[in-house]
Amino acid sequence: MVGLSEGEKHFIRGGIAQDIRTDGRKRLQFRALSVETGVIPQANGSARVRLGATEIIASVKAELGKPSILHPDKGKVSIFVDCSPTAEPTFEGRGSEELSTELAVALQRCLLGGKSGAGAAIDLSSLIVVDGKVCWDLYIDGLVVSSDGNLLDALAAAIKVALSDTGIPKVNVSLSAANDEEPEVDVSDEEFLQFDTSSVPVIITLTKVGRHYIVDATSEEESQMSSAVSVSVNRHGQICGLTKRGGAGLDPSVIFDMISVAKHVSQQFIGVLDSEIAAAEAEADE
């Protein structure tokens, strides 16, 4: 929790009201973003992105599995989220846990459409070797090593970045067994697909302050606010999810506009995304 004082907490306020919040952005304005791609080389894919003060670790691996009843033509992805204590005082003990399970599932809903990946923003069908008998399970982890606010969408864009530097193995399929029987797989260590992220969202969360919204909100900022509305949006503007938080009430009319407005903005961030991503890829091949 951020303790700040009255005169502190009327000054951010106001600022906001005028456009001018206190690091000098705008309401509508990110902090700088950084990224780093291939931070652990034991994973099948992974990045480190910095968001101002806020740094999060994304790493995905990738395993053979066995697609479930109801989806036998999908593969299966599966978000956790990990807040280190050292990346602020209140994520010691069960403080830690509660904001983890519920960035994981606000990600789950963001990027997967929900448990049954249903209208999923990563595409399942891609992760399936077999139908009905083999697939690919990602297992994504999100390290949160500093929180200065923002973090949902600070994790979801380090998933991106993570999913963008995935290698998937080759699979070498044997489909001489009979249709009861498991078919032979042959996984290579030298050829690898790379993962489509062309389709993976961002999210964009407008956080509501008094009678405005802002995005990429500080520590201090997000203390400061009445709720916010969560969007993810893919490249195409196209709205993959949304989710809310904070108790205050919204009336339809301001949701819709917070929902045009992080689609604006959206385009905006997967652009500098994209451009990061490019130079963390160019400066691995060096």
The other form holds:
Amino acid sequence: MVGLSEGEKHFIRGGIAQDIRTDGRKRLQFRALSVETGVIPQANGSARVRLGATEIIASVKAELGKPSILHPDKGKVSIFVDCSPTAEPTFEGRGSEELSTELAVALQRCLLGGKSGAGAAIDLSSLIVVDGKVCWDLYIDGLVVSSDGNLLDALAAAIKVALSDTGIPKVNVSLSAANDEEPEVDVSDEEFLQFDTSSVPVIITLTKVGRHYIVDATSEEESQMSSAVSVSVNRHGQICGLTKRGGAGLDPSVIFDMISVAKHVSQQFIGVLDSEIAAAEAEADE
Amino acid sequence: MRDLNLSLNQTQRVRLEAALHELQSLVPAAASAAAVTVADTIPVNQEDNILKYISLSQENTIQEDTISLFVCADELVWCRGHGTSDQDGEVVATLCGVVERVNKLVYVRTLRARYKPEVGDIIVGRVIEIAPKRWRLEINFSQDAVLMLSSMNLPDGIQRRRTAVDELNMRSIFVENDVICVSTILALSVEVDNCFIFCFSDFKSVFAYVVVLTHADTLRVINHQAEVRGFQHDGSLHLQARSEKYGKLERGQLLMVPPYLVKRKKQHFHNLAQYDVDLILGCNGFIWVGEHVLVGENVKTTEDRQKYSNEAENFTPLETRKHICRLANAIRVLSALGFTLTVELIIETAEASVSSNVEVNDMLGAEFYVQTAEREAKRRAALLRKKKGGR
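Since the structure above is the form predicted alone, I would like to see how the form predicted together with its partner chain looks, so please show that one next.
Now the full complex is given, and it begins with the chain already shown.
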């Protein structure tokens, strides 16, 4: 990432203070969002999401597996993030490892809930095929193709779109008499079950610059941040997760303020995302 | 168009396609013939070549060679330059771009490429390193450019004395990451292709090359190769900032567009007094849009830095900032659509957004893109009609 001169930094801070940012946005406005679905034919569901110059590809792959002994009634979901060196030269080799892990952990926290699988945004019990025997393993991969700030929000949006594009093949289980035998499963090639994504949250990151906070910061604006709070909010306006980055401390009242703003912004963002998904699906059907 | 990822609705898509189609139909035949993609044959008309050649030779008053050339016209071979290749006696493009001809030399100038400096260009760059007696600048060239301390004049126009103290104080002039405006003085880019060295950037060396060719035979050309290289040095680019109008740029934003969108003009500094905005169209595709600064005000850089500490009072005024953002967004729209950036067009686009009540942020929305493309198509059609009427 290119550095900024003192003058430019000052200009950016001034813009945020005066509620008109360098590209003319207000503090709580998102950049233009564009969505494509079904970009990876091999995956069960995939999506490309662009948020300004940030570009993310997310894919969902489903495989049959065995549920863990501790939770025989739940499927498994894992989330990985990879930052491509095309996004930034520093991502070359192992350069992106730290960022990728940080993003993946934040996403897991927001989407998957606790260790027990309780409170997960993705309904894990819907992934079960035969209790304790067979379940679906979902592998969710996010790839950062181009990075211009606000990666976490874009990743969460891309995953949400990819999940809504996901069709899980219908499975016919032939009942076997013996209980301890492996059940025979027959995976259908034609029938797919649509995945329920209504409870999947979006993530809204509020970046604090100076005395104000902004949504959807570009990488230039992110370089000026003191701290950032990522709030994941679902369709019903409930908070599903909360993470804070950046060294500077925040007053508790500011955090409450941020949460209520994030809740308000998220409802608009979900609306935009829904209409974009509908448009993308209509286009894919054509 | 590659960068254009808009979510257009059905009518917008039809309108944009219609506008782009019209724009394409307005392009003069000669210009569209000059555009090539990879594996296109480049027509090399032998007769044309001779005629052009004679006229040039006459200018240079090298009569003998003209005659000898005229006689052995059949043997004339085109010099294949950068981006071309020989396939069964035909010249074939190996790059995507525009065919350029300099006398006998044919080369392809690529559009989406890095900036190729020419002498006297006004450019905007970013300091990336401070080295002994010089700053290194990122200017979207294949190498970093060099601005020598001695190429900077003192504020009152006096030449700098080369003292050690001066060198130690270089950071008081520019520090890393500063955006500055400079002009090129020595732009020497060397292209090696098929044993010939072509230098497109420097007028003198193009001339040297022509002279080499006038004594046309391959052997001699190879002989002269060393001579051409003689004044090439290492192909690095030197810059200067001798006048007060050059220098550090502050209080504004830097935009980066493909360099081919900025054409070389007499004027690259523009003070848009009606907006209180400075607009600098750097030939390297770096564009500065910032608050207007009076010439000579730049001197107080060190004081400025202290001023940032109590910054809230000296933010850019809101009105000016709106204008800056509007102009910047106009540039973003135009460059995404691939229109050549001129001050007139930028102002026109910004004004159009004001008159049609488009908010600054909405300028980057699909509707304004379509409107801009339509407006440009209309403007070019009117221009063409006027030209035809004039004839």
